[in-house]
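Presented as structure tokens, the chain that follows is alone, the form predicted on its own.
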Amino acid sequence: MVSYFVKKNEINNLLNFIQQAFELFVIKEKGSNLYWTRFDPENSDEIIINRHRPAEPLKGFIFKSKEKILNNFNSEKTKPSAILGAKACDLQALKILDYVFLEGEFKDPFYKKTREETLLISGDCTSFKDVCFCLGIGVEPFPKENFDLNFSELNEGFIITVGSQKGDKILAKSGIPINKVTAEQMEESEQRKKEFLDKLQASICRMALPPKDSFKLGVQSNFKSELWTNFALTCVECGGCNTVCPTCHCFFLVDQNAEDKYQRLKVWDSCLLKRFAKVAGGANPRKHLSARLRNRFVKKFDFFPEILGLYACTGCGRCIETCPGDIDLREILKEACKSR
């Protein structure tokens, strides 16, 4: 990978000429929390490109949360999308989505079009939240594939890593100055990086998570215990967790009425609802919230690492962060490694 340094105050530069093809989507701050939303040249300097992940995962924008599959009528051609200040948690869940949808003899063509089409503009984490345990689960905190462009941010500008051929053309169409990195520039880089994953580190220390390796057969060993059981007491099958996960991708088809004709849609579902595995005739194999809470485990730390050999999780901590009954992934993992 090759890469290049770029002042600060030509950034906005290069985010006016990517517009002009895309639909650029940036973060900006709320409150205590990062959002999504849309680029505006004029509230330029309310963008964050580096800090921590949004509280919206990536996987929006690309595998849509509802999408009209079948006579998409009246439907107006829209840019792609930019995506600026991806983290690499979402980027590591972007090789679950890739497996699932462009692998084996069918390929969501759905998906492929949006995947192949966006822009994705990546960012180096400088801070974490009390949640994040990426470290935790083998994720570094700064984008090494699956992008376009990466952002590293140095005190007079940003070190732009070109991650594709995309981002190669869009980095010399852009016009801006770029230079070679020096070498004290780079040191500058590394030195920001050691610093910040020391207090990551230290962080995750304090989570007292066990050794990654042991979480497949932590989850395995427990698959007929009452862990589950008990974690789901304060469930309040919301299927929030699903949402907010990067890496989710369970669907349902529906088709409804629209102008005296019908459209079909593609619409994301979540294990922990009660009619998640109803199937005809009206049987639930999983009746019980216990078993799709076990569920939502064994695919993550059992499933995808015998076939993937990855974690379906990315220690991005969203779901801690979001669920309502304050069930703590972590907290299942510690339980389940010390009970196997």
Contents of the next structure:
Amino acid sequence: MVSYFVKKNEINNLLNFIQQAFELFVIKEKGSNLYWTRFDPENSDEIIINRHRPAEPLKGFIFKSKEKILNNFNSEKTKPSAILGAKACDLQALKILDYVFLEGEFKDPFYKKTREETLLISGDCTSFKDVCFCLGIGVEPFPKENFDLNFSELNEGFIITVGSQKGDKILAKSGIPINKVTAEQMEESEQRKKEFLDKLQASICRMALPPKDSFKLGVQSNFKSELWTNFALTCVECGGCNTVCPTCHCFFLVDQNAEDKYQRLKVWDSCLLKRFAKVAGGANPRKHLSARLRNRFVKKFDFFPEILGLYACTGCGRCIETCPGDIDLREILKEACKSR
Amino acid sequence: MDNPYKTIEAEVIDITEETAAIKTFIFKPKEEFSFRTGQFVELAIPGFGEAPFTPSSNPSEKEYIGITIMNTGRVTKKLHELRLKDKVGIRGPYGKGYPLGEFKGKEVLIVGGGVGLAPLRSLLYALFNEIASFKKIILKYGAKTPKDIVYKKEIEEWSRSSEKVDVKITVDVGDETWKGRVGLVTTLLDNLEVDIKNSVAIVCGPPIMMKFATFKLINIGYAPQDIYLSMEKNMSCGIGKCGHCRMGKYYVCKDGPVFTYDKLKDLPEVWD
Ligand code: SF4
Ligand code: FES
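Structure of the form predicted together with the partner chain, given the form predicted on its own:
Starting with the chain above, the whole complex follows.
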């Protein structure tokens, strides 16, 4: 992959250029969290490109929380989205979503279209949250794939790495001055990454997570364990963990009526909710909350590694942060992987 | 790009009341629509919702498709209100059906419970289409009461149709009109006159019935890979995306709905 050095003061020009053809979303800080927000050229100073992942997952830009899949009567043409500041954990999650929606006999044309037209500009992480444990599950905080452009921060500017032809074109057409990355800049970048990795590593070490290769067996061999019942005690079945998860892909189909017309919608669903697996006749393989909590772990740490060789968890820690019942995925993994 | 969620319009051209809670509808799709026996379809009431069904009609019938529906939930209740000439949406077919090729030259034992006879009726028709290829076709069917027996007329016809076909029915609880057998469908598997080593068994019915029928078949000597089960899970998308129908490492909608028991026997939550 080729990289260029771009000065800080050129970034606004790049964003303004991107804005012409895309609906641009950037990260801003509100309170103690980071959020995606629409780019406003008048108000571009507090844009965050690096730092850590925002509160909401990236998936919502591509796998929409609610999408018309039939009878989309007022299909006004909208600009594709461009996302600035996506983080490695969210890009890793796209591997799961791509597999689900783009592989196999049937492809999801809605996901495919959005996935192809969305411009993904990522950024190396330069800070982390207490709940971040990416390294503990084998995800590096510096994007290596699944981006069009990636930003690595330096004192004076950014090293922009080109990850696709689309990214290459945008950068070239924007007309902003791009420079060869000098040896010193490379050095500075490596140094920053190393310093950050050390800090992140120390934080994750303190979590005392079991080795990542033991998750699958741990979850598998604890199927009948009491641990699910114990952890489910405080779950209030809000489904928040599913919503904020960058890899959760389940949805349901529902009809919506408007006068004499109707639309069929595809809407995010949550496997923690009681009706998720219930059949019309009334049978429900996961009547108990503990079985539903367990199911979430089985899907992420047993099913996906089995069929795809990947955990459907990227260490973003959002479920930990969001859970009103204080259920901590890391604690469940620890319990499941305890040697007995 | 093709939209896999798109439905084809189909018109109701016939309705048979099988029992108080079960009706068979014949639909005529506007476009070509065919299925292999054991595959399922999604049936939609426009503006109301969709539900999965395994057709009960003969798969060689290209003009129409028959679906037997028990009134048990929101969508099926609405489907029961359908009248002649009403329109529905249909999409599919999905999943893998019964591998008829594997049944050739064998004694095919079919075990059905309640409305679970619906997919099996389609299978029976498919077997009858090529009856010379099969050694025997044995149907063991159980319903709750005589009033819950579906396809009464057809069942009579089947038993008389060929030397190769043997039909036995039982009800869990009889009534004053019932002169036949009383007992669970599994009792029809006692003293089976079948060459088990050259036989396959196909089971469809409520989960509890499938469980006990399967255990019984194993007990009397069927190998797990010779027992075919039609699994009912909460299918929504039908195309392996929505996540609702997952059972262990399988998606029932694409890896099933028909599974041999060897694939399921070590999975949790199979019978629930
Ligand atoms: S976020 Fe917590 S309380 Fe909400 S469904 Fe998930 S585990 Fe349960
Ligand atoms: S029905 Fe949606 S994944 Fe099987």
